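There is one chain below, alone, in structure tokens, taken in the form predicted on its own.
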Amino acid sequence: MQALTFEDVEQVRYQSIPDPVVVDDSDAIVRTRMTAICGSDLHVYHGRETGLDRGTVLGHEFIGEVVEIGSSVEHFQLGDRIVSPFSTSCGRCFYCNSGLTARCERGQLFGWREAGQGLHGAQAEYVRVPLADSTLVQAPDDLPPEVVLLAGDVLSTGIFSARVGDVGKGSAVGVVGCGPVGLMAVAAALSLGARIVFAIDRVHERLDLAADFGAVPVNFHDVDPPSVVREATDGRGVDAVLEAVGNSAAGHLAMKLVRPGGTIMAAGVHTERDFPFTPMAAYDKNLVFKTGRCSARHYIERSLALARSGRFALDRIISHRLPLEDGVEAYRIFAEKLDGCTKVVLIP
């Protein structure tokens, strides 16, 4: 099969590799119909996350068709259309039963192999899915495939961010970073009843999308976001900040935006060594700070329900649809934000 593999920092290769095969009786083999490049893929691409084996197939967002199943798979048949979360889960352990499928005792991330162990990813013609019965979800027929694809990661992460971030009816919310996750967090916050959402970024295309969703766009190159927020909140700051970037600058800004007693939810994948604020600063604000990987399998049905509501044109975040064979160039376009790029979908 053809696949995109990690070779080194900022080196992705499109090449032919062996097809995946059933290894365990709980496995399914899925023919990938659509996959995507995620912002977290760029952590590996730029070398901010290290340890990935060279030759690992990248990617963890995909929809497709089941073409082979292990002997113990009961819930799926050949030909079923599916959407997958970005990590596998058993559905039975302590963490799965408590909704924390991201920390399943047997779970694995798609697209992460280290020291010869782990799973290849989905930026390929086929992908092996362990624990298929409890990982995969039947893809609905009443939604566009691009929207279903978003439910497996960025839409679920946006909903997770807003819910864990204590967003509710009447909340004032700041979203730092309007990439795909940030834009989905905007939609999620508004769907949960937020009275105002400030979408903070510097990329015009992203801010325009956030405004179309119903947020107040704030370009931090043109204005001071904390001043804008304080003016609209009687000087207090927002009740919740959903930080969807994953760096110190974003964390520092979040601390300036949140009111005393408010919540910062850091959904961005952080690779720095230290927090951007001190324990004393958090104490002095009575800060509630939350972070962690989204349990996408737990949230995926909520994501599909939000998409089905029709309130937001979620697939508008996809700016580029390219064949898988153009994946090397697609990584460059996405990494450098060329040509108004917000989200890249790849089609094998």
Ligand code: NAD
The other form holds:
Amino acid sequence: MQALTFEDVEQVRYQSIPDPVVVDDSDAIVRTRMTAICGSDLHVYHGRETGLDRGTVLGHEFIGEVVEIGSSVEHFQLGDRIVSPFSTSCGRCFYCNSGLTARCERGQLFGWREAGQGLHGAQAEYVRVPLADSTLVQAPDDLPPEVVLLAGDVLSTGIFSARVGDVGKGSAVGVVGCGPVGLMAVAAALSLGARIVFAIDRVHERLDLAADFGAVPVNFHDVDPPSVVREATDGRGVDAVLEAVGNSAAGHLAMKLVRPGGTIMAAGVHTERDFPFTPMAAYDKNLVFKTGRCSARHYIERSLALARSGRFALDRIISHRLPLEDGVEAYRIFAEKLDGCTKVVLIP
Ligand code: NAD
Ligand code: ZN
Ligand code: ZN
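For comparison with the form predicted on its own, provide the form predicted in complex with the named molecule.
Full complex below, order starting with the chain above.
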């Protein structure tokens, strides 16, 4: 099959590799119908996140069709259309039972292989899905496939951020970063009843999308976000900051935006060594700080329900649809935000 593999920093290759096969009896093999590039792929691409084996198939966002199943798979049949969360989960362990499927004792992340162990990704014609019964979800027929694709990661991560970030009715919220995750967090916060959402970025197209969803766009290149936020919140700051960037500048900004006693939810993956604030700064603000990988399997049905509500034209974040064979160029376009790129869907 053809696949996009990681070779080195900023070196992705489109190449022919062996088709995946059923290894465990709980596996399914899925023919990828659509796959997307995520901001998380960029941490690896740029070399901020290290350890990934050369030759690993990249990608963890996909929808497709089941084409082969192991002997113990009961809930899926050949031909079923599925959406997958970005990590696998057993559905039975302590973590799965408490909704933390991201930390399943047997879970694996798609597109992460280290020292020969782990799982290949989905930016390929086929992908092997272990623990298929408890990982995969039937793709509903009543939603456009691209919207269903978003439910497997960024939409679920947006909902996770807003919920874990304690957003509720009447909350004032700051969303730091308006990439796909931040934009979905805007939609999620508004759907949970936030009274105002400040969407902070400097990329015009992304700020425009946030404004269309109902946020107040704040371009940090032109204005000082903490001043804008303080002015609109009686000088206090926001109740919740949903940080969807993953660098220390964004972490510092989050700390300036949050009110005393408020919550910072960092969905952004931080690869720097230290927290962007000191323990004393956190103490002085009575800060609640949360972070972590989204349990996408746990949030996927909620994501589909939010999509079905029709309140937000979520698939507008998809700016580029390209054949998988153009994947190398697609990485460059997404990484450098060229050509108004917000989200790339690759079609094998
Ligand atoms: P992206 O790279 O497309 O978006 C990041 C956005 O942040 C860009 O629009 C950029 O202009 C903006 N930005 C950069 N510095 C900023 C700053 N100082 N202040 C405000 N905005 C700033 O990525 P994405 O796909 O939206 O993902 C965002 C983050 O979420 C990444 O770190 C990714 O790894 C992470 N992520 C986490 C999970 C999870 O489970 N927690 C899931 C998916 C993605
Ligand atoms: Zn992702
Ligand atoms: Zn589990």
